[in-house]
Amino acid sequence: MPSEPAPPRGPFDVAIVGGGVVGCALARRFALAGAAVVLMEKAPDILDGASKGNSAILHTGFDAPPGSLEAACIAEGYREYEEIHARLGLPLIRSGALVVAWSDEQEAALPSLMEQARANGVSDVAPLTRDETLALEPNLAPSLRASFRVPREGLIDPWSAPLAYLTQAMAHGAEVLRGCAVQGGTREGDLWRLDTTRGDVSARLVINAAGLYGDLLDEALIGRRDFTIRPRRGQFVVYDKPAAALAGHILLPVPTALTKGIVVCRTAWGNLLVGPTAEEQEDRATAPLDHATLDALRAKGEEILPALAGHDVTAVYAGLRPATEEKDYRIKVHEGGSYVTVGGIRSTGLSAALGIAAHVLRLAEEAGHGWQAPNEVAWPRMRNISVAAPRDHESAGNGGIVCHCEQVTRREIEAALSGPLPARSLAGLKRRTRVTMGRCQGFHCSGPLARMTAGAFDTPMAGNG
């Protein structure tokens, strides 16, 4: 016999889809205000789309166009992680940045590059010679021109950040729905009622964050688009964690039109990346490696930093920007201010997420919304995976290491598995704990960790019975 229909949810006052960064940031803006917040996310975890694949800086948005939505987003963005981070158990490596040039034709760009930069209220920009650059990075390929240093960009881990958002409006009573993709909805009074493979949702106020999707899930629920995703493919190379000894600061090319060009970095995690590349597809669910250019990226990191040739490569991994037409974000309100699309967010949502939160929440009270804020408000804490602080390995009680090339405790990835938001899928576990995300790639931990997962994933690891 057929299953009965899921009773209908709601009404919420606020109804987000997509569970990206931004989507999780809107949940724990609005859930503070003290609305009635619900997550929607197709997919079986958080941060499976755009949000999985990107270069975890907080930018300063020194590079963003002056006056622009993106450079208030990410300005405000910054100074609100800078003020919670510590509250939440979150790292921030103060790393800062050379945006190095290579020819004169990049060495002429960087006056108006800094001009830019202090337009943008970052003021601490300083111009260093080829000499003052190699003293402070100097495994830098000598035939560096120029450059400048942006002391404020800093390195962060863009999975617990977003996890942590989620939590925090969990803690003010916000629901999250995973496997529950939005299919339609019609609003009937002051009411969206949407369609959803989790039963019926009702909200006040429906909030499209769906990324990739943005301007598919439009046409559904309004009747048409104000911009057309172009999904941009950015691949990266990881090198394993002795060539991050090779660059303390985030090195930044002369950015493009198009891009900001290949970046070479540490990350939160004690790794050093090259990436990502700018390539537009069709396909918006995947973003297929390509060898050749895994190959142009080593050289072009070799070229920087000429040393990480005697290095190992640990990974590679794609992931997908949601880019439109015009470089800026499309932020929009709709249907008697009942409806908020934030689109177009692409390679800088990870550092404007809280301010793109805080800006859509002003949207809503402009157009009639309000609550009553909470008169406490929780600060739950992550577990830190980073390079940042201790790690749980290094304390007693952990129940002994699981994941030796992460340095990942069983006591990690139980806690993983449970509390307010246990991950569904060995991807939500991996971005929770970078368990299997080390040098060999989990051929050492996937049988225990199989064990461990058994019937807490949707679809479950291979060999756990």
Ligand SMILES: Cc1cc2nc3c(=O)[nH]c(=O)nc-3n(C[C@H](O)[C@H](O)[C@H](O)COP(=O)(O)OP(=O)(O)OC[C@H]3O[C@@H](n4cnc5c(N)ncnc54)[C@H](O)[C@@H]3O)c2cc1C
Contents of the next structure:
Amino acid sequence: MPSEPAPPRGPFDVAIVGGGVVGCALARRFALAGAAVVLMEKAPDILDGASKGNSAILHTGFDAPPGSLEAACIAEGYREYEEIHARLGLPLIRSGALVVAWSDEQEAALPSLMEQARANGVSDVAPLTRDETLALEPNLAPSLRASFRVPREGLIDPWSAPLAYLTQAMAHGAEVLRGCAVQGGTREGDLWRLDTTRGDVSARLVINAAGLYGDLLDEALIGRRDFTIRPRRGQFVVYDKPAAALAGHILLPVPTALTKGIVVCRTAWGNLLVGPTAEEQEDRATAPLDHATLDALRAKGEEILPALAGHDVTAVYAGLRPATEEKDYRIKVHEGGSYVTVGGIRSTGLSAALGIAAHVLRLAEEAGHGWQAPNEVAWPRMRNISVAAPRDHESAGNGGIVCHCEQVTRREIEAALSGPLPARSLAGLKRRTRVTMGRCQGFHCSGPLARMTAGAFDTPMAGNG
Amino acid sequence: MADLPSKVDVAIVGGGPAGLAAATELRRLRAGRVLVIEREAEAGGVPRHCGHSPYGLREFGRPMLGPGYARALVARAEAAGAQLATGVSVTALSDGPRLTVTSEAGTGEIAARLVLLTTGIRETTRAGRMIGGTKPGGVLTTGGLQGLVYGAGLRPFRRPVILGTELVAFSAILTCRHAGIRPVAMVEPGARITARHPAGLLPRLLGIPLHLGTELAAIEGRERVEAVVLRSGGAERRLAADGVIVTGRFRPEATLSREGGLTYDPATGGPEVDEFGRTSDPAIFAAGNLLRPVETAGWCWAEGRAVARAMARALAGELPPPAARRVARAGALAWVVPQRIAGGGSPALGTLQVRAARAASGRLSLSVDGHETAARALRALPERRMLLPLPAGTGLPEVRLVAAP
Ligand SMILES: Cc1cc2nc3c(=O)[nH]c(=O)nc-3n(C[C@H](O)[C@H](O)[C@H](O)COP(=O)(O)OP(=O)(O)OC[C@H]3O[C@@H](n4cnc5c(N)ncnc54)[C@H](O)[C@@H]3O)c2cc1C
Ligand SMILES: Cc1cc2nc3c(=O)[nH]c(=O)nc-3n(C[C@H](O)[C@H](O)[C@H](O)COP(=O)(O)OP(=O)(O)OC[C@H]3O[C@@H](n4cnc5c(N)ncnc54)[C@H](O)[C@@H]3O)c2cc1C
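Same protein, different state: after the form predicted on its own, show the form predicted together with this ligand.
After this comes the whole thing, all chains and molecules, with the earlier chain placed first.
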């Protein structure tokens, strides 16, 4: 169906390409600085790329390369999250982490890892003997050698957080264009004119936060790329809620040069996850699951926590890290200060996003951009869907529970289908509310849910993924 | 929580066939105030969405469609004077026994002299089976499919693949037929159809190709299912399909009992019970499919009624004290119910129910203190009902399936 060309939009002060956690944090930071912001996301909803599936850990950065931009952004991001989370209604479960050694070699590596942590400003790490470790985590396999504790590593909700950042940006006037892919652009005077699938959008400053497509967007807009994205897949298995009682801390292995390794930890929703793998792949769009790999993850989980053996797996998923040929983030100002690439935010972007945003704002200010910050800051509150605070179903007028496994109420679903950034797909609704994400995956609730969402989605509900 | 009592004699969690049968029987036996707590807007359990026969043969003496059967069970329980609280979920079980409940009105607590858990089962999902590939829309369990077809009048796909050949897979076929959906294949990892004759004739009758000895290795597609990858005999091939129905491999809905600290049997996936349906907390009973995967509605109904009788005796202080005599299991057996024997006669679960872990021909034998008390030769197939008499006496019982050489 041919449609009218959309009228040009703008000029905006700042155009952000990409609605992952990094783009959402950037939108917030620049909107709070007083800029007129537009965020463009090619998918029907935000959080459709790398930010779709991660381990949901708020890292302290204890194991980051000291002196790296990544280390600095994680530290700053952590601090800001800690400061603002309560005002936005976001959880922070201060579980702490244990880095556990299972061999002589790994045990020998612990002191230098603690040294590295201190160099990164994480000075509260503490060594634990085998017995001390087992006293803290009695379900760990007794074959462990020793560990150290990182008290401030925590668990957060990886979807509510970016949603909160963007909602706060919108409360400060930011515009969000979903289903809007940036295809190219030119500079005319001091304005960029971006060619998008929803018409022309003009802005003074363009920020590339395109995640797994960052290199391609650089090529399309500035005609060159400083890095190449090499998607690195991470698969996970998620256990049902009773398994969450088996581990209080985030259980980390001794990292290798390639990866942080297989983690066992609770989630903010009260499940237990085991993952991720680290597998290079070409495809940037989909992260396929592999039965044998999932089986191996299960076995690995049971090696670490033997009691996991009797527990049900309720979900499996995979995410893609936007890795590049280098370890550190690829953040760079181009085109006389009118364009910033925020690329290669590989495996710590959830923790670092707020810090990255603050860093990029400073770069923009150094490049001569400046705005008048608003006098009052709005703090929209997210509905809590984590185990860290009371849930909606506990208060009156909730409309009754629709999804029993995750205890999602009618009122929560209705709220997610309306408001400033309504869910427009089942995937979007799941990320906002967790409907159908529990142990039955829609066995019980698909009927009522289909009735409730009739007309709300671009493609009507055809079952769970 | 205006109209919910804070104290009852018996609280029944789950208003499916087992819970409703128990409520009716408890009222008939004058057990006092009986409350059935059901989280859905209507009681009736799984049959509410099974718009096909056969239900009700044992209970009403005639074949009925699921929804009519569910309504009839509800009417009986209400006529007997049981109180039904729908739209109320039980979220926690604590000592007392006490139930934490939540509803449109928020949370509350209910104390009961005895509790009966009849929370039923669910199917193992695509995730639980750890099927590979992408995660598009259009992958459903039979329960999910029935919710969409009978519950919301939708047709989620047109040409799906059906995974599994337990009885419920044939329920999926009937549901597809009802909605004008034409399955392109039925896929079974095992060497033969799991369900009993004559259900196995259905795919052939309807022209649905049946692939035995075949795994569903992966699902393809981004927004919607586009194809599946089938693996058999080391070879893989792609089959175009727009949906997947993942059927069977039932798991008891046991999270509540597990989080409530009741002894859990990893073999059945449900709480451990003795022959009175009593769990490791003597004030908490269990019946229906929560006890094991999976039985027919008629079986669950009869089991609910029988456990209700034991509960009436418990209220009157007439049940023998719980005992820790465990039924040991040996050979190719998947599980045994009841798991413990108290002794003392008049059991609610009148037989030992066992299931084979895999197809095997051989001898099923029951011994007490090493002396065989019952045995029979059989050809055991997974998911088929096998029964033995309850062990008598006070010795330690063992059930064994010895495969023939
Ligand atoms: C397995 C795994 C585990 C992880 N665990 C953790 C963890 O525990 N803690 C942590 O802090 N981090 C973790 N991470 C890292 C974190 O998830 C990423 O760093 C982060 O999601 C990167 O976000 P992003 O916004 O840069 O990219 P994305 O989320 O990919 O966002 C980019 C967006 O841009 C859009 N886009 C692309 N091109 C265009 C275009 N041309 N026009 C419009 N839109 C476009 C995409 O659709 C996408 O939505 C993990 C990552 C993975 C994969
Ligand atoms: C697709 C399908 C087709 C079938 N077809 C047939 C057939 O043709 N003939 C036949 O005889 N049998 C059939 N069966 C089996 C039959 O439906 C079951 O055996 C029967 O429903 C089991 O009864 P139940 O009471 O144990 O559990 P259910 O019927 O599962 O009822 C359990 C109830 O407990 C409620 N509940 C669970 N947790 C809570 C909680 N925490 N708080 C409050 N309420 C809760 C649930 O909402 C549900 O209503 C079929 C099953 C399925 C899945």
